[in-house]
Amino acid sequence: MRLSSQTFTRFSPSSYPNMTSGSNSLMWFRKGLRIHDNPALEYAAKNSTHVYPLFVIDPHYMKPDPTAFSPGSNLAGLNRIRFLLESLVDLDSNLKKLGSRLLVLHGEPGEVLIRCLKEWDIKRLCFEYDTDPYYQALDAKVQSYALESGIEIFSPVSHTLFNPADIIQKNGGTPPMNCLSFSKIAGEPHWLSSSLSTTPSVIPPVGDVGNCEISEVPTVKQLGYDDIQEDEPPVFKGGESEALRRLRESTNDKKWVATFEKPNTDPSAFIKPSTTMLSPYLKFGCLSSRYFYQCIKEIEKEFKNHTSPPVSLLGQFFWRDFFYTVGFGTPNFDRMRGNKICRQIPWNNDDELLAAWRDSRTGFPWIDAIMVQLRKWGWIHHLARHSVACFLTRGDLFIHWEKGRDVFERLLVDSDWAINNGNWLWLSCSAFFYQYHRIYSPITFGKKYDPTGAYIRHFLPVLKDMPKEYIYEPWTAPLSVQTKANCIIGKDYPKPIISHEIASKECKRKMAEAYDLNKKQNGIVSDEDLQNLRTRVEDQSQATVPRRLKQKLI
C-alpha cells in the first residue's frame, strides 16, 4: 500500500490566519515518531522558510533511579528507554534524508518549549494531540503561551482511528463502556474513504538555534545508566524503519491476517509469537495506527470470508480506541478511589506477595515464567498478561490491581496509559468486566497450550530437566525425581506461597462481599465502608486459611 499525497488534520485550527511564508516552525515529537502519516510533520512543513524538529529529554521519564527493582528510570524501565532512544535515532537518520535533523534538548518539556518559541520567533506550532493526564497538562501550559504570543498551534489527532472527545460527545458526553457500544458508535473511520498523507518530499532546514544547547540523540550510558549484560539481544528495535519492516513481514501472509483470531493466539509461543508484535512501535507512534488499519483493510477485501472485530486484527484497533476513549473520558481512571467506573475492593497490602510475584518466586512455573519474559523482553502475550493480573488480584493474591499497573507500567515496552490501565481494571474484575468467578489457573491454563512445558523451559532453566508430568507443579514431583533433575523445590525453586485451591476460594468469597457492599452503597463506598469491608473479611480469613495453607503446603 502506498500512502498518497492527500492532506488529512483533525483539530485545525480555524480563527488563524494562514501564515505568510517565510516564518519559522515548530515540530515538536512526543509519540509520533515517524515520517510517514504525521500530519502535524506535514502541516509545520508547509509555507515554512525553516522547520524546528524537536524531542526533550524529559528527565521526567528519563532520569535513573538507582531505588527501582530494576534498571531505568522511576517510570521507565531501561527496555523502554532503549526502545525510546533506538526510536530518536531512526527518526533523526530519515529527517536527514529529507533535509532536516532531529533537535534533541534536555529538561522540563514545558520549560524547553517555551524557551525555544522565544529563542527560534516561532509563529506555528505543531503536535501531535496526545490524551495522556501528563500530556494534557503539559500541552494546556505551552499552549497558554502560545496563544498569548500569537503563536499558530496545530494539534491534530493522529494517533489513535478517532477522535475520543468526538465518540463521548456521540455518546451523550460519557464514554461507550463496552467495545461492541463504541464500535457502534464510531462507525467507520472518516478518513478512511481517503489516502493518508504522504512522507513530505522535502522538510524545510532548521534554521538558527541560537543559544539553545542541542544535542545528539543520547546513548542509555549518556544518560547515566551503567552497561547492562544482556543474557539475550534484546527482542525490539525501536525507529519506524523497523516498524515498516515489521509491518510488512506480518502482512506478507494474508491469509493469516484475514483469519486472525485473537483469542485463539498461543501464549506459550516464544520462538515464533503468534501475534504481529507490533505493539510497541504503535505506543510510540513509529508506526501509524491509520496507516496499519488501511493495509489490513486492503487486504480483507481479498478474503471473502475474513474475520471481524472484536477477535479480527481490525477488532485490536477498536479495542485499543476504546480504552483510549474511556480512559480520556474518566478522571482518576488510573486509581480506584474517586474513580467512578471502579468497585471499591478491599484489596491486600502485601508487599512481600507482590515482590514474589514481580521477582518470579511464586513457586509456579507458568507465572514465573511470564514474569521472567516481561523483564527480559518487556513484553509478553495478552493472554499470559491476563494470568498473571488474574494471579495477583482477584485469583489468588488479593493483591491491588494499581500495584500490578505499575509493575507493568515500568517493565513492559509497549506500556500505554490508558491500555494498561484499562486492562488491569478488567482483569481484576474492577471495572468492564465482574464474572470474578472465571479464573485463570496457574497450572492447568498455560498447560492446554504447552503440555510439555517448553516455555517454562526456556524462560525458567531451574526447571529445565523436570519431567513434563510435574512441570507445572513440580512441587507434587518426588524427591528421587526432583533431585534427578537437579532442583529441589524449597532450594533451588521456590514452594508455592500460597495453595491456589485455597487462595481462589478466599478470593471469590472476597469479591463477593465487596461487589455486595458496592451494590448496596450504590458505588458510593467511604473510606471508613471499604476499612470496615477489610476488617472483616481479613478477620474471616484468618481464622481458616493460615492452618489450611499450612497443611496443604507441608
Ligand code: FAD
Given for the second form:
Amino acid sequence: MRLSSQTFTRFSPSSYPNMTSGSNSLMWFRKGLRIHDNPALEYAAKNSTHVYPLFVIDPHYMKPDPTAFSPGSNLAGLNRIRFLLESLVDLDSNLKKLGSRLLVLHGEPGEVLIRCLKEWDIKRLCFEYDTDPYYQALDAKVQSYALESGIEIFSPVSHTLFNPADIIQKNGGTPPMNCLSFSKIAGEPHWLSSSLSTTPSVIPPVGDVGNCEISEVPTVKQLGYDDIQEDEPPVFKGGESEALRRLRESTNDKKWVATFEKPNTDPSAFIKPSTTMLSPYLKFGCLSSRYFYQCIKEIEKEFKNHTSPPVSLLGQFFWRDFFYTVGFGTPNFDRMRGNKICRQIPWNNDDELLAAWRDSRTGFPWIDAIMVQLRKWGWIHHLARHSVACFLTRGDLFIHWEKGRDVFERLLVDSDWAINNGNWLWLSCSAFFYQYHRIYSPITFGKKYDPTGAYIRHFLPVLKDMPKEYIYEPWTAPLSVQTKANCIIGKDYPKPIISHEIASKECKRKMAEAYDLNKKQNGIVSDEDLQNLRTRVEDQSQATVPRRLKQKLI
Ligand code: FAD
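Alright, leaving the form predicted on its own aside, put up the form predicted in complex with this ligand.
Time for the whole complex; same chain goes first.
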C-alpha cells in the first residue's frame, strides 16, 4: 500500500544538512513489526546508503519473573512473549528477502538506541508514532537527544487509521466520548483511495555495526524460561506472514465479511471462533489496520446491503481507533483516581475473591471456563471478556476494574493499553456505559449460545460428564448425579463463591449509591468521600445480607 502519510512527526529544520545518499538511517521497530504498509521503513529506505533495522529486547519486559501468578515476566505472560519473538523471527526473515536483516540488541531501549545512533553515525531516525504513555515518555527522551545531535526524525502515525491528535483537535480539544461521534468526526481516512502495494522492493544494506553486540532473536529458552509442557499447541503463531495468511483466510468468505454483526457472534465458539482472531497481529502491528480496513472496504463494495458500523467488521476498527483517541486525550486514563472521565466507585479489595476469579475457581463454570481459555490461549471472544469483566466488577464481586485489567494485561496476547483500559472502564460502568442494572448472568448468558455446555466441557474437563441440565449450575445436581459424573461439588470442583442473586442485587445498590455521590459532587470525589461511602455501603451489606455471601473457597 503506498501511503502519502500526512500525519507524521518530522523534525528536519532547514538548518539540517540535506539528506543525500551516503547517509545512514536507523529504523527502530517497536510495534509495526511488518514490512507492508510501513511508512517509517519506507522513508528510511529512501536515499540512504545504509539502513539499520533495530529491535531492542528490554529485559524488564522479557526476563522471567518466578513470583508472577503465571509463566512470564513481571509485565507479560509467556504466550505474548513467545508471540513477540516469533514475530521478530518472521520480520528478520522478511527483511532478509529485501537484502537487509533485523539487528537485535538487549538493554534499556532508550539507552541502547542512543548508543546505536552514535556508534552508527545515524543521520535519520525513523519509527512508528506510538500513543501509549510508555512510548510517549521514551520517545521524548530519544527525540531530545536526536534533535540536539542534528539527527532527522521521521515518526509517522500508522498503527491506527487516524491520528488521535487530529481527531481531538477537530473535536475542539477533547476526545469524542462515543464511537458514533468519533466516526462522524473522523470521516473516511485520507489514505483510503491510495493504491494497494504491500511491500517496498528493496532496503539498503546494513552498514558496519561497530562495537554493538548484535544477537539473533532469542528463543524463550534462551531468555530463561523452562520448557513448559502444553497439552495443546499454541493457538497463535506470531509474525507478519502468518497475519497476512490469516487475513486472507478471514476475508476469503466475502459474504461473511459483508454480513458480520459483532453482537451476533458466538463467545462459546472455540473449534471455529466466530470473529477474525486477528487482534494479536494488530496489537504488534504484524498486520496493518489500514491495510485490513482497505481490504474490508473493497469487499463491501461488492455487497449493496453490507452491515455498517458500529456492528460491522469495519466498525470494529472504529472502536479500536476510538479507544486510542480517548486514551491519548485523557490524563490518567488507566486508573480511577485522577481520571476525569471515570466514575469514582468504592470497589472492594478482596484478594481472595480476585484470586478465585483469576485462577478459575469461582464455581461458576461459564466464568471459570473463560478464564481457563484466557490463560491457555491468551485470547477470548469479546462477549466472553464482557462476561468475566462484568462478573469481577459491577456484576458480582465488586472488585476494582484495575485489578481485572492487570490480569488481562498479563494474559492476553493482544493486550493493548488503550483498548484494554477503555473496555474495562466500559464494562465496569466507570465510563462510556452507565446501565449498571444490566448484568451478564454467569448462568444464563452462556447457555443461550451453548445449551449443552460443549465450551465448558472442553476448557473444564472436570465437568465433562456433568449432564447438560446441570452444566451451568453443577452445585444444584443431586449427589447421585455428581457421583456418576465423577465430580463432587466442593471437592472436585468449587462451590460457587457467591450467590449470584444476592451479589448482583448488592452490586446494583452500591453502584446506585456511587452514581448518586458522583452526581452530587459533579465527579469531584475526594479520598475521604470515597472512604466514607465504602464504609457506608459495606455496613449496609452486613445489615441486609442475611448470610455471608462468600462460601468457603476450595
Ligand atoms: P474482531 O471482532 O474480528 O475485530 C477485528 C479487530 O477490531 C480486533 O482484532 C480489534 O483490533 C478491533 N476490535 C474489536 N472489538 C473491539 C473493541 N471492543 N474495542 C476496540 N477494538 C476492537 N482488544 C484488544 O485488542 N486488546 C485488549 O487488550 C482488549 N482488552 C479488552 C478487555 C475487555 C474487558 C473487553 C470487553 C474487550 C477487550 N478488547 C481488547 C476488545 C475485543 O474484545 C477484542 O479486540 C476482540 O475480541 C479481538 O478478537 P478479534 O480479533 O477476533 O476481533
